[in-house]
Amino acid sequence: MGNTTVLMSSPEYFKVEYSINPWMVEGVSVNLELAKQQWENLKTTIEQAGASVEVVPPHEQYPDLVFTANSGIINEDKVLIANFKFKERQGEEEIYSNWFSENGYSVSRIPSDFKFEGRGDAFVLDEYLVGSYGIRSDKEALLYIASEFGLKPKIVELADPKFYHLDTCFQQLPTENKDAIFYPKAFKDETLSEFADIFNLIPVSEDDANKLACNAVVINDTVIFPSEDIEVMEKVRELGLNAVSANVSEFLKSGGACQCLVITLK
């Protein structure tokens, strides 16, 4: 087991009162009972399979601070957090700052200018910075991000609203060899060729798309899929990993899954 940290927000305040999202149908009804029930299972889940969890307190104001994932992207003990689109979020920006201020990272801001959703839309891989752009965050946040940390930018254009960040239609596998899922509709090029020489790529089915397959969360050598009715699980197996599922059905009903709800800190 390793020693992984991630960061989640209890949903304590989750609902869908806007859409800025194809997947957000403004006020549809979303069970909280039913939501806290299955962030705790998601919680436990990563747990079980070796990470601690820290938690972002909720925020009455906030309904999506529970996607920790978009809060900014952490290299090492440096976080640069994010710059929403959207100004229904961009009261988060300040919460994270202030937590990551706190928990001892170095925060820093990207211009203003530019749009930068998070770990959303963006990672860091060995000597290099993985993103998209296009929908919610800009290339030339990416450029500006790739150059603070001093990072090759590995960067694709996002084609379809519904996949509107890359760990909705993107996620590496923990294997040797960078296994990663993705689904090809979602880029502009859906060959992903700027992706081929770091990454085996597999493609996922429209059906997987559609139940955000890829926004799947990795801890050690376990997958945490958002439900058990995903084909690509099965591959996931035979690659030799532990694939289990943490329905989060209700999360789905703002257009996030597992991943969304959880940012790596270590």
The other form holds:
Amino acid sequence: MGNTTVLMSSPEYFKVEYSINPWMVEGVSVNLELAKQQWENLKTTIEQAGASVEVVPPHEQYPDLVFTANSGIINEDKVLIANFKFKERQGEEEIYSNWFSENGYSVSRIPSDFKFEGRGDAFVLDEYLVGSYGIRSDKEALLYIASEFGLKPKIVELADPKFYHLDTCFQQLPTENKDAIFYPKAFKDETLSEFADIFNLIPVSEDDANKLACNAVVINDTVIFPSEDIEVMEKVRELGLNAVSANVSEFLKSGGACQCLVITLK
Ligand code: ARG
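Just the form predicted alone so far, so send over the form predicted in complex with ligand ARG.
All chains and molecules follow, beginning with the one already shown.
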């Protein structure tokens, strides 16, 4: 077991009241009681996999605050806070900024005209900044972050508004081989050649992609998928990993699943 710590935000005010991605159908009703149960179950599943969970208090005005993945990008004790594309989420920036400052992080901002949505679109892997641009985040933001953190950019362009963040269509698995699952059609370059030299790429089916199978959370050697009936789970087990599920169907109505609800702090 590693000593992973992740950040989540509780769903008391979660709902779908505006539409900023194709999953969000205005007027759709979210079963809040079920959403709360699903969120608690995901949290417990994460803890059982060996991680500690910290929680950012929810805010009535920001239903999408629950998707902490979008808060920023963390590199050891440094955080660069997101610059959200849509005004509906921009108020979250201050909430996350305050949380990270109060919790001992050195918090900075990237230039305000570069849009960037945190772990949704980028993460640090060894000497690389792995990221995607073209829908919610700008290429300039990723290049800026890579240079601030002294990392080599490994970045790709997204192609399909349904898969609007990297974490909706790509996830690295915790194997020595750096296996990663991805949905080819979500990318401008379906072969993902920019990633091929660091990852062993495993495509998922369209069916899996539409269940947000790639939005799985990795904790130590456990991979937590957003529902039970995902084909690629079998392949993940064959790699020697523990594939489990935590159904987050209410959050899919907002275009988010397990990984979106979490950001790894350490
Ligand atoms: N409704 C949210 C949005 O569209 C969902 C965010 C999901 N987060 C993620 N990391 N993919 O912004």
